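Take a look at this single chain in structure tokens; it is the form predicted alone.
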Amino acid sequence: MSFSQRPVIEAVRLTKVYRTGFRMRRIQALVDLNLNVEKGEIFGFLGPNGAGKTTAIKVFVGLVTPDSGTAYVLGRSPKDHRVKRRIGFLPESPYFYDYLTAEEFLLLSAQLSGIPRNEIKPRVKEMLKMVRMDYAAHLQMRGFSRGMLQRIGIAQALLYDPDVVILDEPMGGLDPVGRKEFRDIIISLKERGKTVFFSTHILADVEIICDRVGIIIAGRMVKSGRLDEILTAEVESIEVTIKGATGKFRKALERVSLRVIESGDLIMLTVKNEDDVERVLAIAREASARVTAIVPRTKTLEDYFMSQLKTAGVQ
């Protein structure tokens, strides 16, 4: 297979063991990890804390050497300087010279990246505008919020116009507005033909923007594929919301339901199938109560993820 035919990111049986503490206890971070990311994809790398996500990412950017197995990025070793120049990387906890302004930091980063001198200022201006931080270009970063720093971090990662963008927990600590803005940036990268690989534990964001996902638990890849392959459209349960059921009718509704949530005169019932829905509707009619919503519920990525953790014995 030629370099051009290989996946953009490829892991073949990656294994990495760390030793820690006085007794040099073995911690197996990666175990025979296999993974492929194709050109132009947004790939979500999921796993609980300590699953091995950051170790795998450090292998892909050439910061860690696996004990066995092979990693390729753009068909070559991640340590190849030609590959490094085509990767944009944002670590989970980036360090910023907080006495610098946003513009000064990006100018310094551009110089260190080897961007031609005459292109540096226009590129910095473009990146600040892209991440919606041009208004803060001349402010010292010591006063920036977590979300503002994350946006400067991704601007730094994109300065050299990389082909591959690798982000480690980019949405950690962001509020809902910051997460929405960050999702928009990631989608815009895909629209520009970039390949985006990011780790996260925020599953709702993954369902919105990812083409494919990989789930890693205790260093092992337990599932990888498209979301429509992992999650079926089969209805798992049905939620029925009723207003005005009281007394014995409420008790009867509870007996039919898998789960009950009450809020004032509203009661939301989770039932297993359509037959149970009919039973609930019959009770509601007898009680002269009003049905305000019937919502079929399919399996979510969170449901699937939690089932995988349970199978693996991870609490």
The other form holds:
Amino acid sequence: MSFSQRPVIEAVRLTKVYRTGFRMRRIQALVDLNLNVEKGEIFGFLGPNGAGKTTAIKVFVGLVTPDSGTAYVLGRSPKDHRVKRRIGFLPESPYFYDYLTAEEFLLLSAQLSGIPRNEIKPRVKEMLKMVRMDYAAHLQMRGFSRGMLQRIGIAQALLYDPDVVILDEPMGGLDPVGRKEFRDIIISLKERGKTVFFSTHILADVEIICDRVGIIIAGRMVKSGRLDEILTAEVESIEVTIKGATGKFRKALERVSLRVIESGDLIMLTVKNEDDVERVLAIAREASARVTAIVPRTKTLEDYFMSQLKTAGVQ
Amino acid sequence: MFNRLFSLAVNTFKESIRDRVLVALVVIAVVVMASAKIVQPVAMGEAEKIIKDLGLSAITLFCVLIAILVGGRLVYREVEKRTIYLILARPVRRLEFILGKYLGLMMVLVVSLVVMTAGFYGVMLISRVPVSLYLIWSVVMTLFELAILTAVAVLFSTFVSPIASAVFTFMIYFIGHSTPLLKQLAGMFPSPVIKFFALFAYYILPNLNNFNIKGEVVHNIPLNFPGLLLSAGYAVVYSATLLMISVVIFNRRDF
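Please supply the coordinates for the form predicted together with the partner chain, as a counterpart to the form predicted alone shown previously.
Full complex below, order starting with the chain above.
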């Protein structure tokens, strides 16, 4: 296999145990975790809190050494400086040196990344502009809001124009506008051929932008693949909304439905399949009621995620 | 490597300079030196020595406090506040990180020494005490003592909390100034166990008395310069050894 064909991020049977507290209680953070992220894709790393997402990410950026198993980023060890130079990393709820101004912090980050001296200043200016923080360049980060810090966080991650961008819970603490901007940045990275790996427990973000997802529960990768493979387009149920059905017709409708929700003179019925839809429509015609909507419901990522959690026995 | 080392040192310097604790310590030091002026009317000719002695002692004491208090949380705070993630995820060696932090604090101590010494000379001028540049030698030796203490504080800071680090470093400072006692202790007890531990401590702990030449400079006694040079070399080697141990500990850590 030639170098260029290897996955950008590759984890082979990663295992990590932490020992904490006075009695050195064992906490199994990663268990035989396997994972591949291909070049140019946006990979969503999903899991409930404490599933091991952050530990896995720390292995990929060389902050944690696994007990067993191997991780490769760009075909080499994550501790290799040639690799680190090509990774942009944003930790979960990042903390910065709050005594520095935003600009000073980015200058420091640039110096440590080995950006050529004459490129540092223009690059920092450009990044501040990109995350729309140029107005706060000379303010100490002490007083920054969570959203402002997150913007500086993405700026420092993208400083060196990295090939791989690893983000731990990048949407945490952002308002809807901020999340939209963040998604746009991630998509623009993909358009420029970068590989993006990010962890989250916000499923909606993943459904919108990810090419592939991996689901990690209790340190194990329980599923990974393309979203459309994981979520088969099979119709789970159909929702029918009817206006103006009363009396005995209502009772008849309730009998064929799985669930009935009423709101004013609207009734929303959930039925199992198309045959039931036909029955509902027949009753509605008889009652001279109006059918205002018929919506098939396919399995969502949330449904899938919840069912996986249940199988794994996690509350 | 030197660019990164320098950037990390400058950042540590900024961190400390923008910290109120440091400013407070430097100001208090100068105030303490100035307080010696109060004794002038009652000291009957001894005032000059008292002002000089107190001034040099205050410089040492407050710089030692800075080294212990700031040094003790130098590395720990980066880990606790998780700022270290953003440094070590970049192409920065852990060795560079430790050395950068250490050199940054040494820069702070040099600046503090300069400011305090300037304050000291100011107090001498105001008190109309004959000013002598000979006193500077004591400050120079204090710098070498601080090099060792800072390395001790950084070493502790890689694996214990700031408070524990400050306590341990202060103990080492205290014992380091009484190492001759350890040797006496070894001679006094017949028990081989006590003898072994006393001698072990004597050889392993830094002998900080070598850096105390306040008596000599205040009383204008000629200095043993080859001896001082040897002490300076000892400080460099001792600090470098401690820093290497810190790096070894730090390299094994997960974050």
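Positions refer to the first chain, counted from 1. For clarity, a rigid core is taken as the largest C-alpha set superposing within 1.5 Å between two forms. Just so it is clear, the model here is predicted, and its values are computed rather than measured.
Annotation: Cα of residue 103 displaced by at least 2 Å between the two forms, core superposition. The rigid-core alignment places the CA of residue 220 less than 2 Å apart between the two forms. Here the chain moves as two rigid blocks between the two forms; the smaller block's rotation against the larger, from C-alpha superpositions, is 13°. We note a C-alpha movement of 3.6 Å at residue 134 between the two forms, with the rigid core held in register.
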